[in-house]
Amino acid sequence: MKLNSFDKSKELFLRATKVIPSGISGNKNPAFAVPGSFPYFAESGEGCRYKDVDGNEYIDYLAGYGPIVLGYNDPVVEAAADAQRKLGAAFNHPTPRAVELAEKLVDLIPAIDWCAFGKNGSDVTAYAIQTAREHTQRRKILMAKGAYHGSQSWCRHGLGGLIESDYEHVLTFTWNDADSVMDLVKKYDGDVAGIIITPYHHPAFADQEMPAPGFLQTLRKICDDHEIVFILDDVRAGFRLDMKGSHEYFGFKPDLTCYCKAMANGYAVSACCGSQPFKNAASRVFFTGTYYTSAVEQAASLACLDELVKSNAIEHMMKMGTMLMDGLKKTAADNGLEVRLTGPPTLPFMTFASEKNFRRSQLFSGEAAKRGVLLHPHHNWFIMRAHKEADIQRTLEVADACFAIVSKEFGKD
């Protein structure tokens, strides 16, 4: 078969370079893949199919990075987004699609009783951040080691423009391991205001591990008996397990939770949502942004998750992740491989056994490009609702060639 070129991507990048600082700002800059064997540069999308700007087309298991959660070009989130925006965007004003996706969340999410709403989901982890604060008038922050919570610098990812103040507050506890949270909790006793988690461990450059039994609650019981905040980030996750949240999912309780990407099918919003003890704190913390009411973005989030609850999309998203990650390990076992698939079958990620550094990783990712798949070699994967039993099997033919291609690189596991 004809593998995929970059040529265009290529002398995009270069242009880009000349006006852009790193040509690609952040995660999404070629360094992050497989430079060479990925596309650098979107055109368009359809389903869970995706084009780049040479025209090759994958199918996409990126999702962008995760807010496309039933496929790209919906029509139903489309359609709304189209009627709202002959309206009109951005006002003075909120406008009444602001009451009603709060309404909305509340009404689905158990654990909450209200939700302010951002961008992006950087905005809404330090806004529950400040709150927490604000609630307990204390100081410290707890996260896990790797933890991913946003590209603010209190959670300290990257070097440049950060001094030791912007972070010196946020302490890193073990994941899994709630002793080593509670030495903390009891070395800064009366300071702690909050702990932020995810609702599983993923971060990238590493496999994904699960909450182990009763790890969750028993964070919990210590924010109850220490009056420290409990912090959901299921920026990543929510809407993929449980449309009641995560924690419905893992059988838990936060204070505040934030969402973000699978919230409208890709167009920028997020929220900070929480329980009634912790409203007056979050009314107290100033949280605005010109475009944080912006009502194009809260109308297809409407749209987004009515489709989720009404097409029983995490089902079917449960059922092709679980078909994906099952295939992978028998294609690679056919091959002599042995691999690891961690995660939920929604978000699955896959790493070689043997690795050490990701070169089969790199190998595997970038000829699965070559050849339309796009699997990420370093960061966990998204399933779409668009997703098709179909798509997952072209996808198991593609992976028995790579997989080839690695034990012929690095011999058998």
Ligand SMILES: Cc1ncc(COP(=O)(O)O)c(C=O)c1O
Contents of the next structure:
Amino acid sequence: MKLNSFDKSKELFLRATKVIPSGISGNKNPAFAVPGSFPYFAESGEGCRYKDVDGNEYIDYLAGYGPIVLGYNDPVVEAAADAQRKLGAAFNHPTPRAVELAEKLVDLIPAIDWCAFGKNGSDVTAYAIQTAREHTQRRKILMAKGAYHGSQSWCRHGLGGLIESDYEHVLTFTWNDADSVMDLVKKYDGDVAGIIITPYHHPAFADQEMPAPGFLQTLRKICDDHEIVFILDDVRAGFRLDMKGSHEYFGFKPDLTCYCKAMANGYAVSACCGSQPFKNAASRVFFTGTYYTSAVEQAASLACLDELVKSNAIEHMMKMGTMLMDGLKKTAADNGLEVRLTGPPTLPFMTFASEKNFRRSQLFSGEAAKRGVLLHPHHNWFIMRAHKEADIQRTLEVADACFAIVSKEFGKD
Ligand SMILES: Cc1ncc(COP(=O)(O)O)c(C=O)c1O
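Cool, the form predicted alone is there; where's the form predicted together with this ligand?
Below, the chain from earlier opens the complete complex, with every other chain and molecule after it.
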């Protein structure tokens, strides 16, 4: 079998470094994956596969870091986007698509009564914490250690350009440890505006952790008892667990909820949604951007959400994800290796049980990329509706070859 090479990706990256800071910014920089054994630039996509600039084709489990939920180039979503594009993409005002999309989300998600639209997840998580602060007239925001809520400075990710005052009112607790939340609530009694969580813990460079029984419900009670706004950041998991919101899947009710990735199958739109008591505070926060009202993305989102519901996509994705997780565990064991598969089946992740530094994961993912399967070594994966049984079977064949290479390099343990 001829293995993929990445010459054009490397060439283009060198050109990029001359005219773009770090060539590719943030988590899409090659340093975050497997430099030299991973594609850096994409060319086109169809279904669950995409091609990179070298012409290599992959069965993709990164899905653009989440947004591709139906599959690349989905005909229904593209037709809706094209129809809107013919009318115009951006105007002085929103189009009826904004109202239709807000109505659709309010119909779909019982916990919410209103929505405001942005472009990226970071827009809406920042807006949610501002809304919480405005509603409570307090300052502190509590978030789980290691959680990712976006690239804005309040999230204190990255090293450059931050000053302490950016995040001095953002405090961290330990996931699944309600006592660590309560300690902060007591310490900053009367000054905690909001608690922001993801529906389950999905940090990069770590196993995913589901909520312990009662953890999310305890947080709800803490928020009720202390008049704190409970914010669900469903940017990553939204519409991959339950169309009514991931809180339905885990049985709790947030006050504000943030959606983005799977809303529009790759079109840039995000939403901060909330229940009635928070609508006035939300309307007092200045929330806008040149493209926040762009209609093409909103038309795409309307079509994407309809498709997800109509085709019962989550059920199919759960089945495919379970097949992948079970299959990887067994294939690893057949090669004398132990792996941990964590997270829900639609957003699985794998680590090697004896791993300390991700070198096994990097070797595994790099070898998989050379064989046409894209599985990120440090970040959770995403299942799409377009993944079919034959794709999972092919993935497991490739995984078998890659586990054998890991076993040869690092030994069986
Ligand atoms: C849970 C979560 N919140 C917020 C964000 C930020 O979204 P964006 O990158 O679209 O700004 C992300 C992005 O990965 C995310 O996973």
